[in-house]
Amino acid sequence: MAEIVRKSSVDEILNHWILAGSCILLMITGFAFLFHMEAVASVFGGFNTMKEVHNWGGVVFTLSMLYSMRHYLKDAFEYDADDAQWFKVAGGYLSHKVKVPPMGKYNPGQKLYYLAVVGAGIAIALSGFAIWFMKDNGTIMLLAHLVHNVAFCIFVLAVPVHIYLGTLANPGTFKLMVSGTLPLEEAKRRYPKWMKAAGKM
């Protein structure tokens, strides 16, 4: 039987999961909310109710986040020649001819995603919480909602790419984000650098 690796541990798992779930609902709600759709208003009970669900989803949302600092945010600021070199080749997404350089647990475009959401759902957060409790002040009110609304386009376009990643783009990573294993000589093969420090190359 073939020996298993564990990349990503049960609580990252699940934290992942809660990020991604409140996410999703906090874009559903909040385009909602932005193009006045009434049909989607309706299946939460009106506008007044989706309301409080997009507020507690935000809470939610920003304890996920801030949660997911302790498994990814040290690897997100580490780079070397080959991340540089993985850039250059656009990590093979644009061609198979190209050669992609030995990576480690997580590749540059992971890590510079993970950056661009900590730092739009920094200030989504913020911004939304402002809207939320400070509404009597007009000036914050305003600068609020303008960085909340630039945050939120930052998640539009970045959110969608990294499902598209995540599933299509790279057959088995799906299943890895269910289970957390992959096979030995898989982790090996995609992940040599992380492998070889852990001993296991």
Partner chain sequence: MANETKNRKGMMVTPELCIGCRACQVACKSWNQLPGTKTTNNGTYQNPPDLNSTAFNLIRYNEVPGQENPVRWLFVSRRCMHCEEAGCMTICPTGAIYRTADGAVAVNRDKCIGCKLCTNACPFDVPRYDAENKMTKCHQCSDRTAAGMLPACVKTCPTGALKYGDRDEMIKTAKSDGFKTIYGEQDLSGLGTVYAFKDEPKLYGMKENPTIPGSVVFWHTYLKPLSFIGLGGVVAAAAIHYLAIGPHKEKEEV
The other form holds:
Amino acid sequence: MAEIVRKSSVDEILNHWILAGSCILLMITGFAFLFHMEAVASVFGGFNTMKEVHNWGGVVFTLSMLYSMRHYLKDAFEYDADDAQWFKVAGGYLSHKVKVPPMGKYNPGQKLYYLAVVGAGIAIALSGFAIWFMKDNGTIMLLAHLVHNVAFCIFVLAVPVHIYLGTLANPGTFKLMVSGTLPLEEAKRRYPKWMKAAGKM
Amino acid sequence: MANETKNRKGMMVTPELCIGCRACQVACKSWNQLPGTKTTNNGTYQNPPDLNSTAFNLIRYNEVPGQENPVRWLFVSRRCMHCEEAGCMTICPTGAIYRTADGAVAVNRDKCIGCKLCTNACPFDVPRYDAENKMTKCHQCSDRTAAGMLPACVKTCPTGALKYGDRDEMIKTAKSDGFKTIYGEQDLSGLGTVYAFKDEPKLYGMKENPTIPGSVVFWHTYLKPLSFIGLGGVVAAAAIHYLAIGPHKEKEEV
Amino acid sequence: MTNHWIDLKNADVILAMGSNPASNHPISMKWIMRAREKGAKLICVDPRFTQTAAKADLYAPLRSGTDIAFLGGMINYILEKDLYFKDYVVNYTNASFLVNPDYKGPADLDGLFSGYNAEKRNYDKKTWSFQLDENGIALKDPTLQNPNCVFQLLKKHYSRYNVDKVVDITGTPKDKLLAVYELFGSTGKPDRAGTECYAMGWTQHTVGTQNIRTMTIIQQLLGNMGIAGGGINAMRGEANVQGSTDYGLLFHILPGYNPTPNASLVDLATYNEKNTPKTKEPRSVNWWSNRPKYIASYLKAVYGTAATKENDFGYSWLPKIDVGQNASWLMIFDKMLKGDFEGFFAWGQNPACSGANSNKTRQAMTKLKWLVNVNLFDNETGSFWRGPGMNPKEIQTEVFMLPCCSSMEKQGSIANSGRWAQWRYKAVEPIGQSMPDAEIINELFFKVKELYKKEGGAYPDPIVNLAWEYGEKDAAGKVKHVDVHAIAKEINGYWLEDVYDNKVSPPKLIGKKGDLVTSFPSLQADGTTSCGNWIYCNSYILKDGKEVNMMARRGKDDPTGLGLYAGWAWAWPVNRRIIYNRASVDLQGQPLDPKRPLVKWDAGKKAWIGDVPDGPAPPMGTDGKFPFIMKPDGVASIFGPGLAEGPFPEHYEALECPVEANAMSKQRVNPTIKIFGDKMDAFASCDARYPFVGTTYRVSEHWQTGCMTRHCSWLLEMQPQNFVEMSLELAKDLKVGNGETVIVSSARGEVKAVAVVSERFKPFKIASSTVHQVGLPWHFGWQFPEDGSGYDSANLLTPNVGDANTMIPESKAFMVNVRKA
Ligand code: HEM
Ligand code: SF4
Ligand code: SF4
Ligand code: SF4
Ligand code: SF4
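Since the structure above is the form predicted alone, I would like to see how the form predicted together with the partner chain looks, so please show that one next.
The next block holds the full complex; its first chain is the one shown before.
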């Protein structure tokens, strides 16, 4: 039997999926608000309950996002020459012919994506809470409303890309994100620098 | 967006005819079954001091210096303007605020989630919230007008300071009656509550150049479409990528 | 009102003085605004810049209590500038009449008229009379030149009211004063109509009646009486206060303005003899000569079959007042305080807050054995024993509360200010145990009658003989429920016998027994007709064999365009919409103002067209009658000897006033007023402790003492608290800020109020000094709102001194102080 390596702990996996789930939920409900989608609202039992779902979903999202920092934040700030080269070849996504430099546990695209999620996430969370709780301050309300929606745009652009890359574009990634483990051989191929650092290569 | 509603009905307020009797305030409460609230005299006849969740209209008593006399006392009805470009309606995240067939801006209580965004998008500070945090305001008596009746406040007004009818026609009549300024004729693509003045509307405490807050306009014109087009664009890009370039193929890399 | 609400739209100039129609009579303001839209001018004269002032084309302030000076100046102006309507004055007024040469006026007697008795504080009116010819008809000088004619005497009297003098008294800026005179004076032309709207701002003064008299003189000079858009219009605030006056609310009149009998009028013949005016003038209709018919028919309505020719139709059962007795409000409470009453029905009123000098009223009630409070709500009267300053343990008065229902909860008629009797229907069922007033009276009546029958008592006849056929009776003979239609029909009157016109042969049947009478000319003095109130005769008639309630009519036709709406409800008398309307035509019966033809004589048909004319007689210039049919002389009285103070109004200061002397004469206050002298009746004139003029008024949101309106949270929300309005200047002197609570005090009491400081009150320049005035509404009371946040009644401040004719208290001009609370 081939040796298996663990890439993500159970904790990490749970965290990821709670974050992702709440985010999707918030996006769907957010969209439904933005475009007054009665049909979507009725799935949640009307706008009033959907509001509750959205608000409390926001709490879950915020907490899991903060928690996720413990897993990813350090990595997300570390970049090397290979990462620069990665950008030059656009991660190999625009052509399968180019040579993609060896990567660590996360490629810089993922790291930047994470930073975007954290940045926009903090913004959307802060503004969301402001809209929720600071109703009587007009200036804050209007600002928060704007920020919430700007951040939403970032999510709207970033999240589908992430999902695509994590599923169709990179077969096997989804499985990895469920189990947290992958065969050593595969790990060596995909995350050589991580494996080296781990002494497996 | 301008003049979307055909044969738009509207409210014509003529402060020059208003005698400050406040029958309109009472009629509104009576029709809408709103309670009276505990107030104090604050050194003015104006009471309650401003609109609240149980006061959809009120008479402002403005004292301004006069020429003939030491003072002029102006009575102006304050209420929802039923804007053609209604900030409240634009920002409402649930569509609870809607436009009636007659062109009034009304609220569907059931849909309102009490987020209070509307109050900030309203150029006239009109929306108020009841005990259940539902938005309340003048609905131009849409329940009465739908049944062919006049709004309660209009019906009771003894002097014709409040009128309800075809908006264009009322404006025409007011102009031919010598009211030079029709406040709200063009503002926000035309208010549904217009005011006929012979003097400067400013004198009567009317807001000059009412506008919807810039951030709301920006959000409405750019961000909202962007989030929609953006989503579509990203999904489309992914689809094209998948078809044109295809997913990562492990083998090739070896 | 001589005219009616809608008629205000026909005016060219509207003078709102002594009233604030925008606040207190908003519906009148509707028609005033209509008039303005057509170009009419609204003048507002008021101490305070009111809501009416805010709408006026011309506003002039005046110090409270100086209306006669203001209007006297206007008379002088009209005469000096020849603005009066000469033909009208000569033909339709007593201007040309020659007055007794012994008559002397204030110009000769320093503020008094001839015949004054200082001890009795009244006048012997002997010299206030006309010179008569050998036929007993007044001598006249149609050229108006005779120095003893009314016109010349008027001129002499008011020449003293020159503009500078008036300005010194009223504090009105001179330019404003002249502008008012000029504008209102412009209605002396035949094609211009000027009207006057007054309310309590004129009546509630020691010279109240004379305030109004002064205006009637102006309206006569300008030819504004009896025309569309003219008249003198008492704005009655309560929907049915006209009705209550018509039905003898006041102590000195019976229903239909027949005098209350006094002890000296021992029988009906004497009563008729004393109270039926006579004239030798053949062309005067002298309508009151019909008095005996109205009284006999009234007695028949009251006592029914018990009233016979033999017993003077029960005249002796009518309650009588003593000769010279004044039984008005102030007297009642004065007597009550002295312990002269055992019990008191406070029916639909709240004297603890409405009575001038309410402290006295409240104290007076402590002297009662019992008090019955009939009202919608308990109020400061029913609860007086637990009010401020009262010790319930010491008060023995037993109080009963009888809840009555509101006007929406019953059917019946109301008579509005324009004399329109309108039938109203019940909208909702009475709440709880409340009953319509008529039902309460019905219950009381049968109980009292039963007791009289059982126990006898001092004088049971007036009660046991009352006719009470108001509905189905039970086995014991008690009316189960009052049928208001039965009452309305009794008021209109019935033929009690078959009555024939014996002047034609064969005699023609003019009235069939049991039928409703058609109108008052049919009423008889011999007991063959009944009529509860002659002026309402014709309100419920027989038409094509069917009984028709004229008051319930809802016709909306207005063929004249003048807003008469003759088919809407019914107006007394005989559906006449504007009284004295025959003064609107020239001697040939053609409208003086062709733009507003009210009535018109059709010489061909020998009939009047338009409004119901004041009598069918042809116009004066043909062989007709004079237009002022209620006046013995048939003309309007510029010289009016009927009132207590004199035939021409003269300016006197209020009992409490800020000036040491009356600028017009040595006579500072009205020489004929009754001054109560006890310690509870204190007053303070020119007293440094009470330096500011005070006045009271009403706001739109509340009604009278607020008993009905304070309980309505919608209204209370708009006017939640007693307030006192004052100028910025006074507030600065007192260091009082807008919205701060202050205490207003007078010689009689004090009350808390929120200071409303604004430019709407301005200090007055009176001669060389500055006079400040403040004003308070009188809608509040300690009992509700229950937390006392509304404060108490402004009537704690007002003086209990009355007009010399009506005894209406002087609550519009008194002296107060204001201090920080
Ligand atoms: C993180 C915590 C969040 C909180 C506390 C929050 C709160 C809110 C609130 C209060 C509203 C106004 C309507 C309502 O009351 O429901 C709102 C609207 C909305 N939210 Fe959130 N939200 C959060 C996160 C998100 C996320 C992650 C997204 C999507 C990525 C999102 C998208 C939206 C959108 C699109 C709207 C409608 C905006 C509009 O129509 O103006 N929200 N959010
Ligand atoms: S006035 Fe305010 S509440 Fe009324 S329609 Fe306009 S934006 Fe909406
Ligand atoms: S408070 Fe109600 S009406 Fe106002 S924006 Fe929110 S959902 Fe719409
Ligand atoms: S239109 Fe109706 S809801 Fe609006 S203020 Fe008038 S009475 Fe109130
Ligand atoms: S009812 Fe008419 S006149 Fe009276 S306060 Fe209202 S708008 Fe003015």
